[in-house]
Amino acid sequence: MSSTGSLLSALECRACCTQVEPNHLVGTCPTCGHALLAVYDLTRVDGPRWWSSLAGRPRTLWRYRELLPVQSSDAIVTLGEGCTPTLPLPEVPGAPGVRVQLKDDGVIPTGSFKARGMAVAVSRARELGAAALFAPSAGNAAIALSAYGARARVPVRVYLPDRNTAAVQEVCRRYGAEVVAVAGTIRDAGEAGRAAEKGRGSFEMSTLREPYRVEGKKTMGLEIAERASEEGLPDAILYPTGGGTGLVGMYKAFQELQTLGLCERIPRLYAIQPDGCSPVVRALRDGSARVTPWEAPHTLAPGLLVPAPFASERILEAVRGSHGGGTTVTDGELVEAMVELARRYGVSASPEAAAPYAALPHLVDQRAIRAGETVFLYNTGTGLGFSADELRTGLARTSPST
């Protein structure tokens, strides 16, 4: 067995306080049942010599894998993801003055940033002895993690809102995997799959309900400061934010990084979300300590589709903990800043991925972002799933008008 040198050494409930021994299959803290978050003995590694090593190794996420949970390489479920390009886009309109990069995730493997998560919460699940993998999700997560299970051979399920595309359900299926259409939101999907996993033997891999697919998410913001050493750190980031994992991730990274004395500040994180569905965005503006579900959800951008993220506590933490802050767009707006990023930039996106694209312009005028800045919009997937026309004649069907 070859080590990865993990530095991996408890889970901990920032709720409770709760201290977990890791190396046994576990989802939620065993006390208060809030979310659990990987803790990394920093005291073990010199940092600028690590970071320096980094420059000899391969180009994947793989090459933070002393923060990373996994402990032996031979657990390492992988299919090259990670180390994603980053692309400036010039003369972006409604921001004048404002130096804006795009981290494109929409090249990774399965096509969205639900990969970086996946590869590494089933690598451990695979390590620690799970023989049944589940989740609900709204499209992406569950392409991820049949195709991760695939390659680890462990059995999955996914649970489906059956207002998703029957194409979907297909790659899902293509990959091995069981999938399970449940009527309405990714909420009731998320309820509907532990009522029937119960007593099953199978390990839930939902967004915060276990403890590492935040730790795939990390090497988001691992990858964006590793890129600073040379160019500096951005002054923000903009992210499409359903289930917050990202957020969470990008914050714990920028946090460890300056344990080990990395990073000298962290970037501003900015939650983007439509306004027909926008708990975590409505939550800052109330100031509350986590969000309530709303109302009715409604949007054409199926990963945003969230109405209730688990674990908003964290969210709202590495939101405020950055000084961002989070705006709303339209559903009509998605669809445009799909059109522009690709045919202005050559970028493809899908409705999710360009909601920073649309929301910049909202900041600008806000005054939250300020010309002479540097902005990271993060691009969380393909748009080659998606037809503007059809999405358009999606928004002549429901608008109030009609």
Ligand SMILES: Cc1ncc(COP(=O)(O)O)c(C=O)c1O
Second form
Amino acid sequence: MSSTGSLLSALECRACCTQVEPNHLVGTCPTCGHALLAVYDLTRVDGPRWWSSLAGRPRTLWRYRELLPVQSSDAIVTLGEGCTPTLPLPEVPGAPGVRVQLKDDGVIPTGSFKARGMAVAVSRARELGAAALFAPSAGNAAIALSAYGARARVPVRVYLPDRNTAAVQEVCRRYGAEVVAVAGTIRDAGEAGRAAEKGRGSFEMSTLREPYRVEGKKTMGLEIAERASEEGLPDAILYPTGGGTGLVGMYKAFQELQTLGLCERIPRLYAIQPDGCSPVVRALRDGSARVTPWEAPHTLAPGLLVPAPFASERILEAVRGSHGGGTTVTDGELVEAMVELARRYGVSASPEAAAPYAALPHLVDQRAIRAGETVFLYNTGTGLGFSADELRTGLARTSPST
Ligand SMILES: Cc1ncc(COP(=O)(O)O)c(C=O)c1O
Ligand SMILES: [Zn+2]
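Let me have the form predicted together with the named molecule next, following on from the form predicted on its own.
Let us now look at the entire complex, which starts with that chain.
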């Protein structure tokens, strides 16, 4: 067995400070039920030397293996994920003088950034002996879990809100996963899944209810920072926010790099949400410590239909700790942004992934972002499989639902 050199030393609950030994399967904090986050012994590595050693490594997210939880190289389950391109977007309308870059996870295996979290979490779950895996999902996480489960040869069950398209269900089944359709939102799918899986010996892979998907998402921040060694860190990162793992992961990445002396500041992180479901933006505006569930949530972007994100304290900490913020966009703006990204820049983005592009002019109007700043828009997933015409038709008859 060859070691990855992982510096993982513990799992920690930031709510009650409980520390847990990391070498067995664990979900949430055994004391208070909040999210557990991985802790690394960063004193065991020379930051600058480690950073420069990355240059010779394979161009996947496993290049950061010391800051990832998997212990044995043999346990790594990979489809070649990570190291996605950064593309300049010149002259974005409504953002004069802003230097805009797009980090494109539309081209990652399985078509969305969910591959990052699932590659790491499935590898770690298999390493720790999980017999079967399950998760609720709006779609992309289910596809990624199904794909990595197939690659790892671990059985997978996914619980999908029944409004999800038949295509998502078919893709998951093609990977060999069992699909259960549940009426309602991802919140209902999560509750149904947990009830159904009780006593089955399966391990839950829901957002922030297990500690390692966020470690995979952390590599989004690590990649942005590694590229910044040549070109400088962005001033701000705009991120489409549903369950919020991406924000929590990127914030954790920059914090760890700061501890290692490898980044001087943390880019401002902005949560972008649809106006029909924006519990994080509301909590930021109200100065709340956690989100309150959004009533009658609705949006055509399934990945952003998360009325009550788990571990919202961590999401708010990431935004506030980075001196960022949040703003909302309409469903109509999402569809038009998706089309404009394709037409002007040749970029394929899903409705969720188009949210940062749609939000940029709003943040410029609000003077949150100014001319001369460098801004990264995170494209979290491909637009293949979405029809702008169908989305526009849906817009015309969108009505609130629960
Ligand atoms: C394409 C896409 N973008 C963004 C999100 C929201 O991600 P997060 O849970 O990290 O907030 C999702 C979640 O399903 C998604 O599928
Ligand atoms: Zn706790």
